[in-house]
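As structure tokens, one chain now follows by itself in the form predicted alone.
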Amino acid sequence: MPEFDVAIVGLGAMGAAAAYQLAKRGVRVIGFDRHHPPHTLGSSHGETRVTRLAIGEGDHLTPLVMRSHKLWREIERETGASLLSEVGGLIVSSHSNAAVTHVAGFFQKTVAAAERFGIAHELLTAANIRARWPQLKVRDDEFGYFEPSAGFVRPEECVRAQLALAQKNGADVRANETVLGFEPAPDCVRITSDKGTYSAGKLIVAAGPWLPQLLGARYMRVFKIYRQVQFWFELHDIAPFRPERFPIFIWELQNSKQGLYGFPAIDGVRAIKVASEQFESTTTPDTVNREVSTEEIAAMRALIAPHLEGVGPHCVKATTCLYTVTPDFGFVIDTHPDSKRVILASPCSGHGFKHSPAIGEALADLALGQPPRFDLAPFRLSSRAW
């Protein structure tokens, strides 16, 4: 059997990022994939991913954020490739909003964290959000939480770059072949694919929708599968778009359970990318639909409409990904309860990617028995009343 020191399996944000952390250390380690990465299939896709340095989800969040902003730029050295842009980042709330992100009071545990952590913020009223960014309509009783550094990055890339590192630093990336299974032994791990078997003394398993299968029906209610949409509609003029002119957004609507948030028109194309996020129905990524309904572009379309000026009604282009979510939208980094040489690694919960770098890094020291850059504790699976 070929013999490594850390197998990874997914090839993701976390997986690439693992990968390409370990492989700079010198250490020997080999990544699977089923599918070739960046792809479609998973999570790790989309154009963009919101990124925030102030967390609403957990201050324990904010460090890692932090880290991961230092992080791109140092892969942007190293590749030359453009994953991060700090446009600015608006979250828009209310006293009564419907809508609530990932976990309550996601608004004023924003603004703790930003004042905690010394982060650059602006408190807005519905008059200063009208003034700068007339496109969005928002009501005399919303208000705004505005962050400079906050921005987006870009999945694919993020993801392309971190394992073209690796592969440059000696990892052995295998692209299109699905493991199977793992059983743990006391001095290794050996792991099953469809095109072989092999040995290591760690592994890492960051298979996002795929993990719940891949763990077995234990841990299926730990982890959830929900298939989310992501929209691109026209613009009737991309100037008051363009990055320089709009932030990306995070909104708490009064009138919908279901929030809106959204990006700048980015790479001159005419057309944001806008989104919701829904939590109703589970699904595996081997039975979801991963076709946009006709439906579903005029349920998005009618969303958008009270709230956004300059849209137009033609969706350009509609995509579906996955979240793995847990109970408490918070992540797992932990050795599974049956074997310390096995790492778990499902951080997502539909806020992960903006913090991938940074937590690929903590999965290298784990993997290599060193103390982690941050405190691990809040991640664990053993600590969580579920």
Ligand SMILES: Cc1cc2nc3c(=O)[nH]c(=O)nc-3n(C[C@H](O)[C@H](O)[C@H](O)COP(=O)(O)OP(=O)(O)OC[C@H]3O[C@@H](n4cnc5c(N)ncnc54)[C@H](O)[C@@H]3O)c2cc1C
Contents of the next structure:
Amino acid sequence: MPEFDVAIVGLGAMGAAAAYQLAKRGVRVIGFDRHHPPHTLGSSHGETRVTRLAIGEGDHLTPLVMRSHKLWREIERETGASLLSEVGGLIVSSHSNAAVTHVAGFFQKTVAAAERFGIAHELLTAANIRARWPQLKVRDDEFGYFEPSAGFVRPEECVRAQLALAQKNGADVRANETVLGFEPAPDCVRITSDKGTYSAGKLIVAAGPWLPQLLGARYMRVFKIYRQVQFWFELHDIAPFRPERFPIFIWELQNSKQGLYGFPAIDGVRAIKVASEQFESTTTPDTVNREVSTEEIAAMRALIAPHLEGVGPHCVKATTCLYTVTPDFGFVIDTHPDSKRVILASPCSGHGFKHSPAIGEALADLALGQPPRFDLAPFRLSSRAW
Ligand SMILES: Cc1cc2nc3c(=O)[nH]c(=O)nc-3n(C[C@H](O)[C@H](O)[C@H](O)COP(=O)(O)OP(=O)(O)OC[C@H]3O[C@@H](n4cnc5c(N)ncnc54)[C@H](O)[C@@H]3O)c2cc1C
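What's the form predicted together with this ligand like, now that we've got the form predicted alone?
First the chain shown before, then all remaining chains and molecules of the complex.
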């Protein structure tokens, strides 16, 4: 008989959600993290993550985020934490946009998803956008999609709250313990860490950007790691950027291969977070340069200056973060090709956080052999062209 029903490697967004969902169901669960989550070395930090209900990256994802919004409210009630702020979300695009957000036709696919799932939204002209948010310097041929139920979640608080609930429900949470390897046996999975050996009926591997190195060379070409930078720029005046007046935005720019996204000024701090995405050069969590250079800050300053009114040139802080990206920009939630006892969870590709509580629930279902609430076929490794 294994010591635990389920073990989890990695207690970031996905592992923390799975630990909570499993512990809530009364199973014996143990979770390991090489650091002390929430921390700033993986993919789940930087104060805010965009959430939106109409998901342009694929219709199979909208039910996940809808469920996640419900779960966040449940976790907020349980813990008293503030996790989800539905401040509204604006996507700006145009027929001549040069930037692509995750998938081709992202804007049109988002509108189609909103219509299909009955998600309240407005389609706006450039004049409408300028009238409502003069902070955004849109061009005459740009247009927008506004979703009132979009907004942001607080990644560190989400991880902290779910780990606290997991522990309250009996989960064994081991921080600062690195899993070195695992070996499936006929009746269990044996897990070796830098502090001991353990056995569990099932193992969930939710190691974020460390996933490929834990799984081995065969997976390096499937999961590519990209360094991203999040910047906070000082505002001339906080008032127009407070969450009551300013939404999250995603902007498919016309004159740049990079898009731009940003958040309102939160917690009374006179600065907004803005970021872009790069998919030019890959890295690893152990070798990545975690310093942000003055050249990178200057490049972001140059990107925002023509687009945002009221944002000053001073960068208050900047932090690096890691994307784990699959070739089709999708997620992997599947059993390991070599063992049904091992479940792989890599829901990132730069847009996974908003789905994390529902994914935690699906991982718990998979681990316990229960029918998942959602169709997980689109997340299978085996069904993908690559
Ligand atoms: C800059 C940036 C912006 C993003 N913006 C958005 C957004 O706006 N909206 C959105 O929905 N998503 C967004 N994402 C994606 C989202 O944040 C990720 O999908 C999500 O954080 C991935 O969570 P994870 O649990 O897979 O990884 P992580 O949170 O990194 O967790 C993995 C954990 O595994 C641990 N670990 C690794 N190896 C081991 C080991 N051997 N032993 C023990 N522990 C181990 C690590 O310490 C880590 O805590 C963004 C990501 C980044 C980087």
